[in-house]
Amino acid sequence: MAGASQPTIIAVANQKGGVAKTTTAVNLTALLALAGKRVLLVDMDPQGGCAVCLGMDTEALERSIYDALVKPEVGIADVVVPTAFDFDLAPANIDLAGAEIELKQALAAETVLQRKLKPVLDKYDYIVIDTPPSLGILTVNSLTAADKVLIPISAEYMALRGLRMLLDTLENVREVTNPGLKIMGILATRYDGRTINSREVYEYLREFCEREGLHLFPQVIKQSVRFAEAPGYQTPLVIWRKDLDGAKQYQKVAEEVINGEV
């Protein structure tokens, strides 16, 4: 549970490209705050997707979260940025492409995030991390230090492929950096209910989770031209179009983490 000193951290992840996971993490991250929690997002992947989403220029970025994983001399407190969503960002841009390179050359290189954020943890109620689509060293770095990891999944055969992978990667982070470490869910995205494809690979997942003990959302975020749009608008989704479907299904995803039930 978060507290005034421990707040909760939580990972979306999943190496697989385009399943929504900077578009789950900005629009959790919205929420939280948008329900009074102090939230900080952190941007692990060199796309720097989160700061996009949010408007800002990534080229511009004075210092980045780079800066606080390879300069012993940052901190996370010296490269956050406040938002207009009453969350802070740890923004990532490029140059993080070079901490693959530099954090494996650190003493402990899987922890180097876990002990930069040591410092700010008073500060916030949760902690949302965007990861890359990637099991790398920014990855592993990424769920050593979260409580939590949220994966998403498109509703697609090819996202299918990588999931066991996924979940052995997990279980080696268990077993060595991070012993913790608990699968809050796995979320369904780009879900087209019109499709064959989407609705057999929904009914795999839930039979999957079934077997394996874990938490299926419920919820399902359906396939909307809204979420390639919203970062145009400069504003999460949930927040520029809180009536859409997919809105609504972040809501409630946000309703079962703030409540403890995952």
The other form holds:
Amino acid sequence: MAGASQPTIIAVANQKGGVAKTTTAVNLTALLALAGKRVLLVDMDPQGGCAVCLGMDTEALERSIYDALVKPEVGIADVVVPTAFDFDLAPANIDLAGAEIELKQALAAETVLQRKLKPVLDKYDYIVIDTPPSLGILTVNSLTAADKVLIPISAEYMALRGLRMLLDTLENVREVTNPGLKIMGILATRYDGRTINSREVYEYLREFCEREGLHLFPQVIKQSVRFAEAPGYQTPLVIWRKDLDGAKQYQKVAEEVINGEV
Amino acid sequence: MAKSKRPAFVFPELESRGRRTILRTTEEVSAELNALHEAEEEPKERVKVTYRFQPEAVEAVEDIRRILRRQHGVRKVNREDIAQAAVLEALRDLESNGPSSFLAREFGEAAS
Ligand SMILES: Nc1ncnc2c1ncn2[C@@H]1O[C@H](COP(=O)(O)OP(=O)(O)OP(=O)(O)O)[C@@H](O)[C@H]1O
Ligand SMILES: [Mg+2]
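Output the form predicted in complex with the partner chain next; the form predicted alone has already been displayed.
To see the whole picture, the full complex is given below, headed by that same chain.
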């Protein structure tokens, strides 16, 4: 990486839906901010989950990441909003669904986010990008802009489907737009140690990662209903209830990230 | 723990290779990036203005050009580019730093 003022850009990606991408992105961002880092969370998912987790009304947004991506005169800084948790958010809403088509008409469409982020790079230590459950142009943009990708996988049999396709996509992105892209690691989420299924999947993942030379976060995120409750309190779980196991598990992951071990 | 009779855990999809997601080549993307870059660099229209500089300021523009060329390998820069960039930077400094900007300090003191 270049100068010390360059942020680390982390894309949280997996085309499988509901594997805790948004939960991981929001909680990791909150913890990085809590640790005194200057952080920007970029929502690249038209579902607008990041804003929802923080209690924002995505319909009421005057501007969103969509505007920055498709309008030449709008920069990321114009769409960023501060949050109550000491980090900035570039929020998304359903408008972003339209960007899929509009972006495809742009020159070097894969690199729009990367180019748009340039002017704000020196304002942040970390930029975390939440991606949609697909491998379309929005995810490709996120992976192109990123230094590292964090892959959450919910610890269940079906979630393993598509991991190879994701890894192939990462290789493809490296080849075409972002040779420096690294895999930060695979994070097992929604792990339920009481089920054979979860344990088996984790064991399988462990062997797979070892064979492929991938980092598997030693800390798993366990299944807990609290994660689904937190958005109701408009606060990331790691801030709402620091004492809960789920918060402590994400804390471990964040420490590994901050210490630069991954 | 009782021995499980479940079949061994295998996931063939993890082993087989999938398709490409970006259906383009590096060359195609970089050609478009170059086109974008050139479009950005396309010079805007320039208006002719005349200011008088003291000789050392005239010499300074030459010095800047020489230093850029010799020490920084910059070939495509002319006197106008240098003067223009310096003025625009001075404005940014004035706007963001107000009284502590170098222009405010330079001329503020001279005025008092
Ligand atoms: N460790 C966990 N235990 C239980 N529920 C969880 C856990 N992590 C996340 N969830 C819940 O699972 C659901 C999906 O999580 P989340 O939205 O983070 O996934 P996602 O991968 O971003 O989904 P999408 O692909 O739709 O964007 C949410 O209701 C969330 O609260
Ligand atoms: Mg999500």
